[in-house]
Amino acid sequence: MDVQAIKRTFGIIGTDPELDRAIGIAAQVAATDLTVLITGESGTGKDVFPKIIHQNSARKHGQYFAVNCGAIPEGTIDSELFGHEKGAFTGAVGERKGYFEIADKGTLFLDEVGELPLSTQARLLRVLENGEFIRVGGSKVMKTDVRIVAATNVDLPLAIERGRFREDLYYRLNTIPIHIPALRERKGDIPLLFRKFAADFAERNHIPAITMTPEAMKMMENYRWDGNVRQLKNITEQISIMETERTITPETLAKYLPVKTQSSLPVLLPREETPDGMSERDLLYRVLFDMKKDIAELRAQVNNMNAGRPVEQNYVQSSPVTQIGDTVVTRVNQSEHEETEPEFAEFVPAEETHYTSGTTTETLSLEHHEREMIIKALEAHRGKRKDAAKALGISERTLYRKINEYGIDL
């Protein structure tokens, strides 16, 4: 079957040439028994190639399962998978046949197989290796005849490296790869898709089809779409209830185009979005490291200036005043002309370094600031931990870690 005809059967809208290799990879991949890894953004259709394989294959009378690996709990993934015995665990009644099992001689299509747990990973690996599995509770090893296609939004090259997936599985997996490329990557098919959104939605409910003025069509072109198909089908259904005028323009069409704005506030990131991976706790660290060095270099030119020697007057200069609930901390910034230090990667604490304001001396460990830090908080919103930790910019969890950590009883 030709590129052309598989449009046709699958309803595929577009002309793009990477969205035509992909199918054509499809189909001719279809007559193997190769494993086939789909890549793409959410939205760009992806569920619809494991069926082209499927119909194209010598497996098309045999059983297609399609399983959301996303949406099943870590709990029972195995069993849905591989089945499992009576009495496996509690509320297991009677022995159940997994996927596996039941679309043996067909094919099964593994979405979002990027989200499933370690120890699932490694089943997963010996059904593709040899076609074995055994079932949840069980001791007898199972054989299986299945064709697996996988598919992902997420970059397993990176959550390989953060230690979330198989690399051995993602080879195994990525024996033919197929990546659909995202809506924004083929702006000559929005147009299409539009207009079949649109007269279908219309042909359904009986209402005249929805236009757009040249204008408006090229900003939808020009639009990210970063729910790809998906996102243009929706906002096309909205705009066609909603509006009736059925001709858009661009004014029309931008109340229905989310905008993204960004905050010019200092946000604690997760830590897989943090730069360099730093979690909250490093974030806190960097900052208190920042200011005993600042303190320490205040601390040497008194020191100067007590002995009678010279002092370089550009060498630190006071930064505004910031305010933390009833402390208030004077930054020193570091002058121009001194060396930069390298780019933060981890911090080793040094020895506690002390220092003299009026009659006190305080300690400059990082886990005596961070537990000062946290009491003033806790004090300033009146022991309500949930506005404290936003204070701090940290996550309520975490503050309830730290004052047990540091043994804070307010």
Ligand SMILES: Nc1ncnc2c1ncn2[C@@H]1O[C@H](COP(=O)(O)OP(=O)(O)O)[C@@H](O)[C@H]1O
Contents of the next structure:
Amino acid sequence: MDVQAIKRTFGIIGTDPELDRAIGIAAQVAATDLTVLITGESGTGKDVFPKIIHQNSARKHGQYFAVNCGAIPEGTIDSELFGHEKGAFTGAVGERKGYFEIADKGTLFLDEVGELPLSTQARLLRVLENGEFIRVGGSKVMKTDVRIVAATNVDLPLAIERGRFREDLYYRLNTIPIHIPALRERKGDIPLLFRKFAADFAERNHIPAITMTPEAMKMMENYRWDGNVRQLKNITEQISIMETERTITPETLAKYLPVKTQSSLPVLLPREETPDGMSERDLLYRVLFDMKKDIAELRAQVNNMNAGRPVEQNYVQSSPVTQIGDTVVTRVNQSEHEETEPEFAEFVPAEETHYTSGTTTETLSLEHHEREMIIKALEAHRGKRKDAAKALGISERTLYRKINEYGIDL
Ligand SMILES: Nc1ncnc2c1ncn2[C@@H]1O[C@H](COP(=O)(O)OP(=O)(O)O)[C@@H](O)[C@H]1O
Ligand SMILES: [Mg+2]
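Can I have the other form now, the form predicted together with the named molecule, not the form predicted on its own?
Whole complex next, starting from this chain.
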């Protein structure tokens, strides 16, 4: 099958060259028995790749099994994967075949492979190297012929560094790497995906499809989409249900796009230390502190200007700093969490969605503020990034990232 045929067959939307390339690699290696490792952020669309590989291989009449390694408790994962003998542990009343045995001559998809405990990683390495495994509680060496496709959204080299993932297993799994780009790296696909999700939802529910004004579509294209395609799909469906007006404006859209400060503050590289030894988290607090002062001043000015006008007309009247602070802190915790906890539920934006336009406005101004600070620092140091980074108290790497992110062109 060629790339276009695969897209049609598997319902993959998008024309991004990187995505096409990923599909092309999958098609090309399908016929071999090589191990494939699919990497990409959560929600980028990894799940369809092992299916493409299986369906385009000589194993397509064999079994296809998908195992979410992060969803199986550590105590039972070896038994699930490799089976167990009768009496192997309390409760093992009979023998049981594992997925490696059942999927013999087929394909096994090991999703969230980065979540495997180290002891299981050792067993997995062995079976990958010579097709041999031993059931839990058994002694007989068994043989299997399984093609492995693995996927992960964690940074495995980092996990190796932290002693959480075996390096030898990584190289063995990574024979053929396929990387799925984040949605923010293929902005051109956003309108296509939106239209498809809006149309599908409308058809299923017998309602007219929503459309975006050109400005709202621009906003969609510039949003970060930390939950990638999954998040885009969920938000499109939420708006489709909630809004009676079928043409969506930026104001309406803003109510649904969760405010993620991750993108706007130099905080989420916790391992990165700045030259003067401050952690990025410390820097965040410094930035927030400065901003708090600015907002207080702004508020005072607005209050003066609006003396006598009713309070509700005034965005800055809500307590933005606490709000921003809470959001940031929550986000930091969550992102630490994501590294250890698998995400196997569909993206649930409810808790992270801030429906007040006040919060959105504040965060936009937060980003604006940061952008301004960076531009000023660059101008003051005649475009020398090293010096500008130092003045801002952030690392050069962070500055570089932010220049790209904000499209600063000096
Ligand atoms: N290119 C795409 N075209 C259509 N739907 C997509 C595309 N990419 C992802 N999806 C949909 O987005 C959701 C998340 O994809 P999934 O493969 O589960 O992500 P991942 O496994 O990378 O976390 C699924 O509902 C999937 O069908
Ligand atoms: Mg997945």
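These figures come from a predicted structure and were not determined experimentally. The term rigid core refers to the most C-alpha atoms you can superpose between the two forms while keeping them within 1.5 Å. Positions refer to the first chain, counted from 1.
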(request) Answer yes if the Cα of Ile12 shifts by 2 angstroms or more between the two forms on a rigid-core superposition, and no otherwise. (result) no
(request) Using a rigid core alignment, state whether the CA of Val141 is displaced by 2 Å or more between the two forms. (result) no
